[in-house]
Every structure is written in C-alpha cells, then in structure tokens.
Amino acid sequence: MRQNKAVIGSAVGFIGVMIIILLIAKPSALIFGIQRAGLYAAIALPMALVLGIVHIVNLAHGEMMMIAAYLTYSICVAFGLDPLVAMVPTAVIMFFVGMLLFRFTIRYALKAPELNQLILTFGLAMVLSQGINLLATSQPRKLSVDYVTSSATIGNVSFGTYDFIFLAVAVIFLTGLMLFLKKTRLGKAAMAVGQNPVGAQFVGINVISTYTIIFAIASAMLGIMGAFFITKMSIFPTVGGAYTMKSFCLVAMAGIGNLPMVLLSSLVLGISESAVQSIPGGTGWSPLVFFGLIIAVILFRSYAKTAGVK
C-alpha cells in the first residue's frame, strides 16, 4: 500500500511540475497532452479490466480496437450513418466478438505458463491484423465528419477542442468501471474471481463465465473507442500494434487492477511525449518516451520494494 501510495506520490509531483513548466513555455503542448492522455487511457483501461480480472495480458489488444474501427467504417458507408451513431451496432457486435474469442481460444490457455498465453494473443494479433490487410487491402480508410476540425482560442493558443472527447470517454470507462464493480453483483463476483478464482469457484461463482462476460464487455469498449478512434484517425491493418504496447505500458505503470491509476499513467505518458515533440527536433524521440516511463517504473517499484516500502 505505501509502495502504491509513493508511486502515485510520484506521478502527481511529476505531472504538476509538467504542467508549470508547459504552461509557461508551451502551453499548447500541455492541451495536445491532456488530449494525448484521454485517448491513451480510453483504449488502456479494457486491457486493464482484463488483466485485473482474468490475469492475461492480451496481445490482440490493438488489433481488436483495429477491428472494431473498420467495423464502424463499414457500417458507415454501408448505411450512411455518422460514426457515432454506428458505434452502438459496433460495440453490440464487438461484445459477441469477444465473448466468441474468449471461449473458443483464450479460455483454454488460461492454465498454461504466460509465455504460451502471449504466443495465443500474439498470434490472435497476426490472424486479425493479416485478415484485414487481405480483406481490406492495406489502403488507409478515413470518415470524414465536420465536428473533429472545431477549435477554440485562448490568449494566443488556438487547439482543437474536439480531441478532449477521448479524455471525456476515460473518465466515463473509469467511472462506469468502479460503478460496475463495486455496486452491481456481477461486478463484485467479478472482483472475488480476480482476487481469488478458487475461493470464488467454492461459494458458487461460475469463474469461466464471468471471465468470459468480463472479456467480452472489454470488447464492447474496444468497439465503443474503434468507433471514436476513426472519427479522428486514419486506419489501416497495422495501426493497433502501437496502442497494445502503450496500454500495456500504462496497465504496467499503474499496476494489476489499479484501474484510477491508468487514468493518472495516461497523463504522465501523454504530457510527457507532448512535452518532447513541442522542443525542435524532437518529434523522432517522443516514440521512447513511454519505453523510458516504464522501465523508470519498474526500476522506482523494485527500489522501494528492497527499500521496505510495502
């Protein structure tokens, strides 16, 4: 408890002194990373929710995001329908999808050593990402909607201001998260099963299919931020790869379960790589930033823990 206290202790400290200094120097780098940072923590807190409660890391992340995201594409242009709008239909399939996965592939290496799991999503990752690119070709696919170029002005700082929806979407995830855990049934069988499977399975709990509802509504999110994403973005067969390993970075940073803390990581990571790319030249460096964040982490974790502060 003190080590997550000193940790989050450190984040705060961290992302304050960011902010005074951005705020001076480069105040619209300070907006681009808090913007960064909701989109970062939307699309991290599903894996969170994964690996707090059914223990796997889900290399497949991305490519599910990815999917989703063409998804919304289709039914867009299918049916005409503005991506919003379309994300309700998305994250209704993205929910069979996961649930459909969950029970046909992953369940069954939830006993095997991690490495085989990796392997598993890993290779759920390339199935998903090369279906794409057959059925898709690699051409990149983008909507255009006239609401994402709306901006506003202050002083001397114009930015956009559609981009902090993605921080709106976190905080939403992460309040409907606590909400869901702590105050519904299912949420708290879901949190006896992430605390302790055996025990949960001893007082009647159905462990594997609480794994599966909880797999599959991280699936829905995905479906709800692939919707979001591609109002914003272009997508192609190849874009989710760099969102699984940030979220990954972010669950690691924030630690197994500690689903607020992905919400404070997702600054500290957002205003850091804004930080870098606002200095000239820096732009090629911002990819390191969350490579030198994490092992910062786990260097600070493993120091107070020799340290004696549990």
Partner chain sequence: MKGRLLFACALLLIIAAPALIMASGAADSEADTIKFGGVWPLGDITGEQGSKAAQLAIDEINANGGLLGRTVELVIIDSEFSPEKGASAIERLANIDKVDFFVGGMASGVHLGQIPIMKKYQKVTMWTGAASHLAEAAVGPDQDWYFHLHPWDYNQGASYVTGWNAIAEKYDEISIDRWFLAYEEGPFGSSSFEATKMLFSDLEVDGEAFQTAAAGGGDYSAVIERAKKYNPDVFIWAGYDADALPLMEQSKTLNFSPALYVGAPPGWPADFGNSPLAENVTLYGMWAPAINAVSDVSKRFSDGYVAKYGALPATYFAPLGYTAIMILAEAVEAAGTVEKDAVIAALEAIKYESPLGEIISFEPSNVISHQGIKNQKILQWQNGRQEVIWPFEFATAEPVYPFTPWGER
Given for the second form:
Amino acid sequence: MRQNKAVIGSAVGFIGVMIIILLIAKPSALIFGIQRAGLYAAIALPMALVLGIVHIVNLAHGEMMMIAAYLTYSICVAFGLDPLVAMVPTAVIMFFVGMLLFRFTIRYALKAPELNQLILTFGLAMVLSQGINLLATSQPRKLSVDYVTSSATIGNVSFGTYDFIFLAVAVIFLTGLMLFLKKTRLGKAAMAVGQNPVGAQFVGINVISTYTIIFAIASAMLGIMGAFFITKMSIFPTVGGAYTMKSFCLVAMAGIGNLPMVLLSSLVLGISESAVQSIPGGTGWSPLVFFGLIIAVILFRSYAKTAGVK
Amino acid sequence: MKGRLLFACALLLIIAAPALIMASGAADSEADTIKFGGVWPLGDITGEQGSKAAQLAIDEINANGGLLGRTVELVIIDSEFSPEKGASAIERLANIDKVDFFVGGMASGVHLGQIPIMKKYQKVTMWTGAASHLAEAAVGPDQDWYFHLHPWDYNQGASYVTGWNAIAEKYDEISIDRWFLAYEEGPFGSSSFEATKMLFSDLEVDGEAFQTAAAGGGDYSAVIERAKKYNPDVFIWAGYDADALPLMEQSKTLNFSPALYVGAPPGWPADFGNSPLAENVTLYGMWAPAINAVSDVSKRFSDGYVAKYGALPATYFAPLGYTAIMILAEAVEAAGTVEKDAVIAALEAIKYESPLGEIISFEPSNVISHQGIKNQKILQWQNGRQEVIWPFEFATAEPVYPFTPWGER
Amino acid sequence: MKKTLNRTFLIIGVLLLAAPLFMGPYAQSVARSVLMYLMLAISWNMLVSSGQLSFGIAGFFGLGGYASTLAIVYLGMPPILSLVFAFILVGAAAWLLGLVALRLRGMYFAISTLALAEIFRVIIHNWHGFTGGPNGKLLPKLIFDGASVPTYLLMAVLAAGTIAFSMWFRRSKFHFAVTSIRDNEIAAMSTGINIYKTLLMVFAVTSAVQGLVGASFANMYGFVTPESSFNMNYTLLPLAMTLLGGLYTTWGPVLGAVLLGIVGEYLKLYIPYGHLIVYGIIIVLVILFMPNGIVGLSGKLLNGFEARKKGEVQL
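Requested next: the structure of the form predicted together with the partner chain (the form predicted alone having been shown above).
Below: every chain and molecule of the assembly, starting with the one above.
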C-alpha cells in the first residue's frame, strides 16, 4: 500500500511539474494533452475492469469499440439521430453483445491456459474487423455534428471545448465504476470474485454470472465510447487495433486492478505526448515517449516493490 | 509421449501433403486463353475496386469476342498487404496459373517484396500502384518488361509544381508563395514532404508531421496550430482518407482557414462531399466521376462499373486497374501475338486513351524506361462533387478562391 | 521401440522438409514463409515455457532485419555472414535488455517487450540518415541471387536447426530449470537453480533466433521498411500458431505454423474477398474445442486409445 502511494505521489508530482512547465511555455499543448488523456482513459477503463476482475486480456477490446461506433453510425443514418442520442441504444445492444460473446466463447476458455483467452480474443478481433470490412468496405466513415467544432479562446490560446467531454466521460466512468464496485452488492461480489474466484465460489457467489455481467458492463461502456468516438474520429474496420494496444499499455502502467491510476497514467502520457508534439519535428518521437514512460513506470514499480519486500 | 509425436507427424503429413501436391501440380488451363494475373490487397477499398474494375475490363473484352480470337481470363490473388504473401502470389501466378501478364498493385511495401520475383520471370508487367522511388530503384534500369502506370512520388511532386504555377499564372488573385505541409509520418507523407521541399525550393516551404488516424493517431491540433502561426498561402495535408474529416473539424475548431486548403490523400471517406466542411477543399487525384463530362472513355468505364457493381468507384485505383488490362489488350491486338518482345514493342508505340482522361504512352522516368502516367490532377470539392481544375484541358470547373472562412459557412 | 519411433519421426520430418524442393518455386515460396513463422513460433514457445510471455517478437524480427541489411549496405558483409551478425547482435541486445526487463513477470514483462518492440521501430523510423527512415532500405541483391532452391534449403536448414535446438533444450537441464520456474518460482529457487541467469540465457537465444528469421526475411525479399519489418503480425501469428498446435511442446508450434500457413494460402484462393474472417473463425473454433491445441488433443486421443488397450487410464 505504501508503495502504491509512492507511485501515485510521483505520478501526481510529474503531472504537476509538466503542467507548470507547459502553462508557461505552451499552454495549448497542455490543453490538447489533457483532452487526449481523456480519450485514452475513457477507452482504457473498460479494459482495466475486465482485466482486473475477469483476468482476461481482451485483444478484441478496440474492435468492440469499433463495432459500437459502426452501430452508432448505422442507427444515426437510419433514424437521423444524433450520435449522442444513438449512444443509448448502442450501449444497450453492446451490453448484450458482450454478454453473448462471453457466454458463447470466452467463458469456455476460462479454464484453459491463460494464453488461450488471449488468442481467442485475437481471433474474435479478426472476425469482427474483417466482418465489418466485408460489410462496409475499408472506406472510412464519419458523422459530422456541429457541436464538435465549438471552441473557446483564453488570452491568445484558442482550443476546442468539445474535446473535454472525453475527460468528463473518463471521470464519470471511473466514479461510476468505483461506486459500483464499493457500494453495490453485485460490485462487491465482483471484487470478491476478482480477488479470489475459488473462495468466492465457496461463499456462494456465482462466478460465471459475475464475470458475464462485468464483461457486459465493460462492453456497454465501450458502446458509449464508440458513440463518442465517432463524433470526433473517422471509423474504419481496423481502427480498433491501435486502441487495444494503447489501452493494454495504460492498464499495465496503472497496475492491474487499479482503476484510478488509469486516469493518472493517461494524464501523464497524454500531457507528455502533447508536449513532445508541440516541439517542431517532435511528432515522430512522441511514441518513444509513450512507450518509454510505460517501461519506466513498470520498472520503477517493480523495483519499489522488491525494495518494499526487503 | 512417443505416440503423440508420431501422431503429430502423421497429422502434419496429412495436412501438408495434399496441399503441397496441389501446389506443385500445374492447373491445366486451356491453351487458347490469354491469362492476366492480378495481385491487389483485396481487403482494402483500393485493391477491391482495382481488381473489380480489371475484371470489368476482362468481361468487356470477352463480350467483344475476346483477344486475337481467344478468350481472356483474370486470376486475382490477395496480397493481404504483406510482402511475403504478395511475393508468393507472383510465384503462384507464374508457375501454377502460368499467366501471360502481371497486373495490379497497391502499396510500395508489398511491391518491394514482389519485384525480385518479377525480375526472375520478366513477364510483361503493368503495375498500377507503388509510388515510392525506392520501388523504382529496386526494379532498376534496363527492365524493358516493366511498365509502371502510377506516377512515382517525384513525378507527382513535379506535376504539382507545374499545375500550381499554371493556376497561379492563369488566375491573378491566387498566390502560392508560402506553403505549409502537414504530412503523416509514414513513408507516404514524409516522402511527399521531402519532394515538396526540393521541388518548391524557390518558394517558402515549411511542414510538420502528424500521426495518421489510420495508425492510431488522429490528433492534429499541434500541426494545425503551427500551420496557423506560419500563415501559409497554401496548406496541404498528405495523409489518409481517415484523416480527412477529423482534420477539417479540428481546423474549424481552431479557426484555421488558409486561402488554399489542399488534401492529398489517396482516397476520401464515404460521403465526404455531403459534409459542409468539404466545400472548396482542393485535392490531388487521378480520376473523379466529373471526368465523365470531358472523356467518353471515362464515361463508358464508369457506366460499366456502376452497371456491374451498383456503385460509382470511390478510388482512382479502379480506373487504373481497368486501364492496366485495356492497355495490355490493345498492345496484344496491335502485336497480333502475346509473345513478349512483340507486346513490349507494341506498348512502346501505344497511345491509349484512358478513362483517366489522358492519352497514355510510355516514357523513361528517373530509372525505369517505361513510365506511364506522370501527372496527377488538381481537383476541388464543389457542391459535393470533385471537379477538375487542372490540367485545363480536362477542367470541369473554375477554382473557387479563396477557401471560404469557417465563419461564413 | 523408442529408436524405431525416433527414426520414423526423423524420416517423416526430413521428407516434409525436402518435399517442397521438388514442387517448384510457388510451393517453396509458401513453405519458406511457413518455416519463417515456424521458427518464430518455436522460439517464442521456448521462452513461454519458462513462464515469460513475450510480445516483442516483431521487435527482434525487425531489429534482425535491419542489422543484416545495414551490415550488408554499409559494411559490404556477405549475406550469410550478415545473418550470423544479426543473430549475435539481436542476442546481445536482448541479453542487455533482459538484464532489466526479466525482473518483471507476467503481463508486466509482456507489455515491456511490446513497448521495447515499438521503441525499436520508432528509433529506426526516425533515424533517417542511417536506416532510410520511413521509406526503408533496399539490399543490393537477394541471398543466393534469389534462386528459389538454395534459399529454401537455407530456410529448411535453419528451421531444422531451430527444431533440433528446441528438442535438445527440452531434454537439457535448462528445460528442467525453466519449467520449474513456470510452475513455481520459489520451489525452483530452492533447488539452487539461478533462475535469473537461466531466463536471461533463454531470452537472449530465443530473441536471437527471431532476429535471425528477420534477417533471412530481409535477405529473401531484398528490403526492410519500418512498417513491414515491425509488423504486429509477426508477434500475433506465431502466438496463434503455437496455441493452435499446442503450447509447451516442440511439435505444437510446428503443426500450428504448417496448418495456419497452408490454410491461409488456400483460403484466399477460394474466398478472395473476406477469407480472413474464416481464418479468424478457425482460430476461435480451435481454441474453443481444442483448448490444448492439436498436439494436446491428439495426445488425449492416443492416450485414451492406449489406455483402453492396456486397460488402464493414463493422462
């Protein structure tokens, strides 16, 4: 626990220092970085939930968000709805899609070696993205809505205001999940199953249904994110892959099972990436910062832990 | 344990043997068919439509009684965007399907893996993709069998110089002195930037990379902010179709509206023309349905494509794929044989009126001796359609200038 | 009995490896890429047998390709020597990185290797002057001037070597050490095995093999680019192949690579548009219905058969 505090402390410290530097040197980079962090965190949180409780690495994570975005797109085109309205049916449908996927595939791989779940979800990801490719071609699609381009100007810095919505979504997701896990019966059961599936079974918790519900909730969250995603980004069949990888990295950086750290890690990465990109010629190097930071944090935590043990 | 091993081996043999036997046994083809072998990434819209348009050309030839009285056939293999799959596909077309010609192509990264195999067989090749000068270097000089339709990266750059100078000369109000290039950091974008810097060296050029949405990026705020500060006459972005709308939206958000807003992606997203953001965006391309108005060949191709597949082609790889087949067919007709040297001689003399508008003939480029198209066109989105504004002989509309500021839309 | 089986086994293996030699360049080209994936899968499987899950195959693959290409381009090294050079260089790099990364376990190690692979790619992508940047680099000529038979023979020899190495490894004291790490690290420690050193050795050697495969890829196709050399498929497909064939065995990865490699090649001939969906479905179905891979399933069947014959159950 002490080690955890040290990590959180250094993350907060790091963010603080970055904020001060950027406020002085490049305030716009700070704003863009925070917005980017919101997007990262909102997509990574469902993965953190699944990995933390069901203990599977879902390589179809990004693809499920992609499916949700296509779902939103079709609903909007068919009924002339706004994506943020179409979000509701999308989330509901994704809840059941997640439930079915879990019931009919992933569930059977739970008892197999851990890696099977990884490859199973890799296969699912392939089926999902190639299926959409066949149905909708690889040509990107995007819904244009006016409010996305709303902006504000403070001093001589102008920036988009809509993009803060991703940060808001991330915070709502996080608060909702924390409340759910700490306060509700189902949430507490899920925590128990996550910590000790065998033990939970002994005290009468149905492990499989708990897993199913958690996976379905994560899918519904991805459904919500899919709707937000298409307001801002183009969608195409392979759009999800990069977000699977980024989410996976973020969750590992945060520490498996540690939801609040996902948000902090996203802030660290988003702001650092944005800072590097604000330097002319820096874009090419920004992935180096992303992955370098991830390795650094993981190593730091591991050493802090061994030091703590001694 | 031992039994398990034996079983595994037996299973391996059972799986592998028939497949390998099938691979080695030549497919018996009718001797009087003329065969084209095409390799495209079929999962991508460029390859999908390129291959379908090539099939359309084959169908048209057969409907008109074939070639030299023989039927024609197209064997299509997916390259899956992978060099090793693309290379195996060429081996298969050469050895199993025993095709007469290689056609197709998209993506330099795949083509680089195929070039050594093609050099081994030296069949007459009509390639529709791969713009990288590195691919041209890999083909090397004195390869008379290699015909390249798509302009190389430096050809495209040079054609923009010609085009913009011509436009600036014709329309006094258009100024093109200050350039800013936002380019995706992959090979496509960065070589565009290098070429622009070199070719426009007498003008002011600056640029900045961004991470394309096609590779998990999609945040353009840093690059737009720099461009805005630079205040260019011409702003060009060299990225992919997935970048188009988010980039326009973020430009609007940050209120960046240069006098010329140019996009240079290889394709555009679905329904881009319907977006209010698209109006007056200038673009580079080789073909647009608007060319139907100035070219009968284009109209015939486009109508045929719609009749067969039910939608207008969305990328210029469709007319390129069609052209690859048709131009070879015309050369075979002229040569009166499929024999290599005669076909090459016929191709060297050919003047083929293509659906892309121009009349294609083959000339040397920097390294190879048979380069087809060297020019891109400059087009503009007007009322939801791509209109050609340069070359002037194919122009379907006058350029709208300057780009309407976001506030006035 | 054991000798006969071993011999049968050897004969079948040699026959299979030799078969494409008589089947023309297309079969050799497909078989070559199958062998490539096979070596990646075997090497990955050796590391995973020690409980360390690597997502960095593509990273070492790409690093090997670049090491060999740059050595040929700048130092004029002969192609075969450049393969050795790539093997040693990647092995050394992995050893150095392993010194730090192998302190990590499980998912954390996996993510670190994934991140390392990305870091290699970014550095090579941005180092324009030396590596050719995003456009990549051409080799002046292919290995054996691109002749199909010798190139295939080279791959067959390398693959046979990798298989033999994996089989030797499974019988060596290292294997005992590594599996005990996988099963129980503390127990392994108490047996007096230096876990860290053993892991480091395995990591360096398996990464070197992956670098070697990357170097042969560059020499077979004559170029490297950051996009194709560090493609995530080189990480994910070997994983899928190993699991389909059967984890923790030498023959699992072999079977998986042959099966998926050949199925992939044939599917696309019959379903030109959309064959990758079927490919994905095959992966899903095999994982669901053969959780222990093909070798596991066949082992079970055979064991059942033998057990019935002997009237006893053994698993």
